[in-house]
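To begin, one chain is listed below as structure tokens, in the form predicted on its own.
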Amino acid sequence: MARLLLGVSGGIAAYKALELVRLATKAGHSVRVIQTPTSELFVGVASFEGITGAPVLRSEFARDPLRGAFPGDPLPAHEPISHLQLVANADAFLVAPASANTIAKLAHGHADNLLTSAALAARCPLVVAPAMNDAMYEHAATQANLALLRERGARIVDPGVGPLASKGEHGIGRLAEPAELLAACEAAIAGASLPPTASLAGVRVLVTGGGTREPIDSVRYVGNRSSGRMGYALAEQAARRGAAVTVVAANVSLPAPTGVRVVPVETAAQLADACAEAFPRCDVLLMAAAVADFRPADPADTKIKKTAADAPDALALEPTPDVLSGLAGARRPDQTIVGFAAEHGEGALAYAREKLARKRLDAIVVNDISRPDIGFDTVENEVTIVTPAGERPVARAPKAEVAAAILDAVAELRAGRASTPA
């Protein structure tokens, strides 16, 4: 089991940190807690000490009776510096709740208390869970600070939407639930334990998933059967390998993967805009969404009545922009782009190889949707990963395992590019 270091900063959501510690210790993890002075106004030291069975530290100048050890570990023979020894022993460092003030300090390298000093010295995965008023969370400074932390490899567990601390207030800023926080820590630890060749630590990954819907009128749309399962599986596996992940999710109703940023969209145009905004900052693009090739040319603003005299006899369609080709045309030399092709029956691999060359991709993942047991809205898939070097079949397996195989191929492509002389 793992050693989890928890940093608690000031905020009403600090009470959730108690439940997180309870869940972590129940799962067999050993936990140490650092509290900022402000956090003690919301949750007392004795509560954390009672659950963890270990002293809580509040100052970098206070002596640690366990000398930086975690519950169950032998005491070191010397008296180490607490904020250095704690993070040296930890498998992950979670800051939850992370206030706007603490996030600003972490983003800019301040070390004015034990929590921020420990974070600056941490070589283990850093997981940050914001919690604050919606106005503070949405402020440009907070968003810039979170973006900076993501770029440096920190995992951000996005807050939820709901009632906030002040009476009558509702919005984004609620601390993620304790089970989600624990899952994010376990994913970070799992990613850190991967061999270097499979790790995506510090890599920025953009994933698209789901299927776009193109409006016919205010009620109806042209769409497809994509559920987003493959895109979310890719996002979850990339996050487990240490990547900073953004998912552009087109009409996905599944629970979002832990520790990833989700941008919801509906239409192909909205997906194109979201990808255009995020693509310049990413290192890897996994284009798993089923993007409509056509859309109604003249959608109605209201519902078209079946009995109306002017009800159309036919639906005129127009092509949508080729999002993937547009992104590939604007790529940096160090970016890796993977396309996906859902094909029906024979000729799938030949078409995929043609698409690979035409769209200037590094790889394309093709699956046969003529089979009812794989593909759209199923928990399993069977694919072939096509690269300029050849084809790699991935046998039928849960989509999480297929996603892992795809990310293995991405890691190989990135390693090959890094070893190629400029």
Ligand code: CTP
The other form holds:
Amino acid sequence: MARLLLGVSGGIAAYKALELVRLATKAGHSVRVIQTPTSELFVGVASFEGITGAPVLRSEFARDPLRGAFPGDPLPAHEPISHLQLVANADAFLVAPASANTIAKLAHGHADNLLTSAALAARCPLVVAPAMNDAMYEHAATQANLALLRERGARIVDPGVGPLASKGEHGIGRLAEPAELLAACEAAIAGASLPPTASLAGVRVLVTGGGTREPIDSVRYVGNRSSGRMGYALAEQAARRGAAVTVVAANVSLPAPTGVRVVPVETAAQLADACAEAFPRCDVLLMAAAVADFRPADPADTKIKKTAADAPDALALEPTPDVLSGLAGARRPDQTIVGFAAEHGEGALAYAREKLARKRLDAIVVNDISRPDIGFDTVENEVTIVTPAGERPVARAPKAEVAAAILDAVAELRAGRASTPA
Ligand code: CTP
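Here we have the form predicted on its own; I need the corresponding form predicted together with the named molecule.
Below: every chain and molecule of the assembly, starting with the one above.
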């Protein structure tokens, strides 16, 4: 059971916050609600009070009958400053729906109402669920504000695509579903309560996953069998440990993990661009994508006809840039970089050690692709984590467990670095 503080800002999606509160209380969590003045135009306090069994707070200057306590907790003897006490008691602070205006205020540290003042005073994980019109969401200002919040360790639950509030409009901006919001809060709370050795609270993690596709013509491509399961397992585990996660996903058709930002790409070149953009703002890079080493040198713009007189009888290939080596070459000393290597049987570890040094990595995760039961497009994996200090075998297990072992190694590498004198 956790104490969840919900901040509701103005927007039609405020009605969905009621369902979130219902789900959270049903799951055994105790919930307190702060409403902004504008949100009251959409949903009244009585609805939230009915479900939470606690008064809704609307202003820094109104007295809180519960003195900052959550339902079921004893009331303090003194009368504390309510917004400070509420966030001190909360295990997570969820802002849902987060309007463009509230997001801007959170990003810039405004404290002009109870919700924003409480957010500024919060030391617990902050989860922000945007909901607005698509044009407002896609506006550079909103995107920059969300990036700023993400950078500071806030967990952003991306809005969905679908019909929007104004009649006939369709696009991105729908508040994520209540179950997803609750899962994001629970993951944030679980991450923050881990011991410091395993926690990635406030750490920015960039994951790549899936396999790139390199066009031969407008419909055909050269690809590989990577499903993206390992990348998504890493992203999910990192998010559970409190990290702010971005996944560059190459042709992944699995459902995205909750609370992580997904950047879909197709080709090695697009993956390289997406990584170049995100890498400077990450603390940890987990490069699990199977990136093509070669691509067709001269892809056709249209579909090549098999009957065409000039139909090629061979495919000319050119090498792709090694994204991981490029990023590692531009790394900051405080960044942790983990590569992945698919190797065949004998000599796998020796190759991996050579790659670790050549690509300037902190660790390389090796899996043996001569085994049909693990690795590509399977639900389980068995790997060896190679670091300059040695090797750690991870026995065959579901990819979630393998991902957890890899993140343990990352946390150790980061802790080791922090304790190494410069
Ligand atoms: N990688 C990359 N860019 C490429 C190719 C690979 O960033 N163009 C990354 C992969 O994401 C992975 C690691 O590099 O983290 C794999 O290294 P690589 O040398 O390509 O290994 P393999 O392709 O597995 O093996 P080999 O070099 O032996 O062909």
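Just so it is clear, the structure is predicted and the values come from calculations on it, not from any experiment. Residue numbers count along the first chain shown, from 1. So that the term is clear: the rigid core is the largest set of C-alpha atoms that superpose within 1.5 Å between two forms.
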**Request:** Please state the CA displacement of residue 314 between these two forms in angstrom, with both forms fitted on the core.
**Result:** 2.3
